Amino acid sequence: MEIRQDVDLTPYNSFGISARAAHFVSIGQPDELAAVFRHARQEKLRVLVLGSGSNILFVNDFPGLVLHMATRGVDLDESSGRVRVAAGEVWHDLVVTCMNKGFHGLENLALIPGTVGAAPVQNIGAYGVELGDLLVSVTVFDSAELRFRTLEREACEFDYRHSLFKQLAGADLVITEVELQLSRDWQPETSYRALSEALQQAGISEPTPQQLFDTVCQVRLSKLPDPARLGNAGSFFKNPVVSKQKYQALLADFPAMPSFPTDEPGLVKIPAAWLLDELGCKGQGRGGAAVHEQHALVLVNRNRASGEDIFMLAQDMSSKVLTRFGIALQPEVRII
């Protein structure tokens, strides 16, 4: 374990933003965490835990200690269908490994960028499946008490793109391992409209795991750019949730506005992409940043954008939505 100084963070965020960390350490074993946090306390350094940086926007340099989780390990239990995964594993690689080994349930979450440790923080989800549906427990390092703890699913307080780990109560917790309950029996989830339509167009009525995986990848790639080729962090904004009364009032002026049900009575979810499409946001730019031409929710690093370029473009978009629809968009991306 080596704590380095003045490290370039460009390789550690999917936007490809040039920012620097005053201090940086890469963690290969969970038992290194105690020493790192003792050092941070002694030097009074703020700590930022980072996986692959697929859900973060650096607007400024980071003056504290960036802790990069690089732990590895996947343990699949043939009899129970449970999988234990180290936080530093690449999420998409895990999906492929599990599918090829006959552990099912993750196929709809293919190609979501990021590491396994970041997945519970965001409660990642796509095409009808959310991580919270499959998670059994997480192992965390409590940096306040300098000890490891296990949190069961209920304790993680999962909600739409939200969890305990995005709250003040979870601020001291570093995810080191995730345990998932997958199925040895194949039961495809194809209820999501875009996915079911793609399968139908391909003439597939009963998809195999590989066919479902391939279709998810196809649909995702048709809408979202590859961060390795064009810097981005996927969907920048959450889909807003409003009361049914507000939605009905909006329909009077915007009769084509779609909505989706939520688990909360009296609330509906409105696609943020639709709101931004109505405002003609696709292709708009600011400095080196731009809105992707195929998906209004995706902001991209078009030409050596600064974090401020992307942040100000997002602010412009949020302001337009608030003015036109009276809806406040919330970023899905963490802004530093």
Ligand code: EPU
Given for the second form:
Amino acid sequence: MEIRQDVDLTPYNSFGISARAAHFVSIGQPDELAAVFRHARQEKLRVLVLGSGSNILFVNDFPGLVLHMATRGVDLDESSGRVRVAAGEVWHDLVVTCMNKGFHGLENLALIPGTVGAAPVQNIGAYGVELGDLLVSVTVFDSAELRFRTLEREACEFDYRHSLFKQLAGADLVITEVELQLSRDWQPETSYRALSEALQQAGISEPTPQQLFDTVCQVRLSKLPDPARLGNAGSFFKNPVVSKQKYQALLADFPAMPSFPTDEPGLVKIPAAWLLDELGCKGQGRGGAAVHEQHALVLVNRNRASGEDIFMLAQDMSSKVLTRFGIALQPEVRII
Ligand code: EPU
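So the form predicted alone is up there; where is the form predicted in complex with the named molecule?
The complete assembly is shown below, putting the previous chain first.
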């Protein structure tokens, strides 16, 4: 275990913000975790666990220890369709590997940036599928008790872009491995509108896994910027969930406002991108930060933005939404 000091975090966050970590360690084996946390405890250092940093905004330098999870390993049991994956694996590579081996279910989640270990934290989801639909269990290292534990899906408390791992009760848990249930015998999930429209346009009525995967990639790439080319962290805010009454009242003033059903009958989800688009946010900027031209929910590092540029732009956006629609947007991105 090599702990480095005063490390530039630019390569470790997809916004490409040049914050610094006072201490930094990258681990390749889960059994190194006990030593890392003993050291942090001894030195009274706060620990920040990082995968590939694709859902984080550094507004400040981090004064504690950044723990970069670089563990590797994919173990697919072909008889059961269960796959156990180390936290440091790249999510999109896992999607491709499983599909190519004939095990399906992850196709809708293609091209989501980030690592496997980060996926349960925000319960990644796209085009009608959420990680929680496929997850069997998560192995965690409990840094308070210095031991490994297995949490079954129920214990992970998955919700829309939410889980136990975002709560105080999960604050001591470091995800080291994820177990998913995939299937050979597979039904495509094509209900998401942008996806069904793209399939229809391509003249595909019953997509193969590869066709569904390709279409998801095509839809994503048409709207969402590639973080390798233009720093970003995907959707900056969650889509707000409001009561049906509130939505009906808003419709009186904004008849074109779309909504999506939720699991709760009295609540609907409103696309934050629509609210922001209505306010003319696309292309607006602050310092080196800007709202993406193709998607109003995505903030980008247009020109050497500081974390504060991005944060202040996000603040402007959410206060405009609050004033106009009476809706308080919540960030999806973790802000440090
Ligand atoms: N829309 C606009 N203006 C825009 C973009 C979208 O008005 O600039 C409206 C349209 O009405 C569109 C609706 O917003 O139908 C929804 O847009 P989109 O399909 O792009 O999805 P989203 O709700 O903005 C969510 C996730 C994405 C995920 C897509 C596809 C959240 C916060 N974001 O975005 O996830 O890829 O659905 O499932 O739930 C992420 O979490 O980082 C992320 C990118």
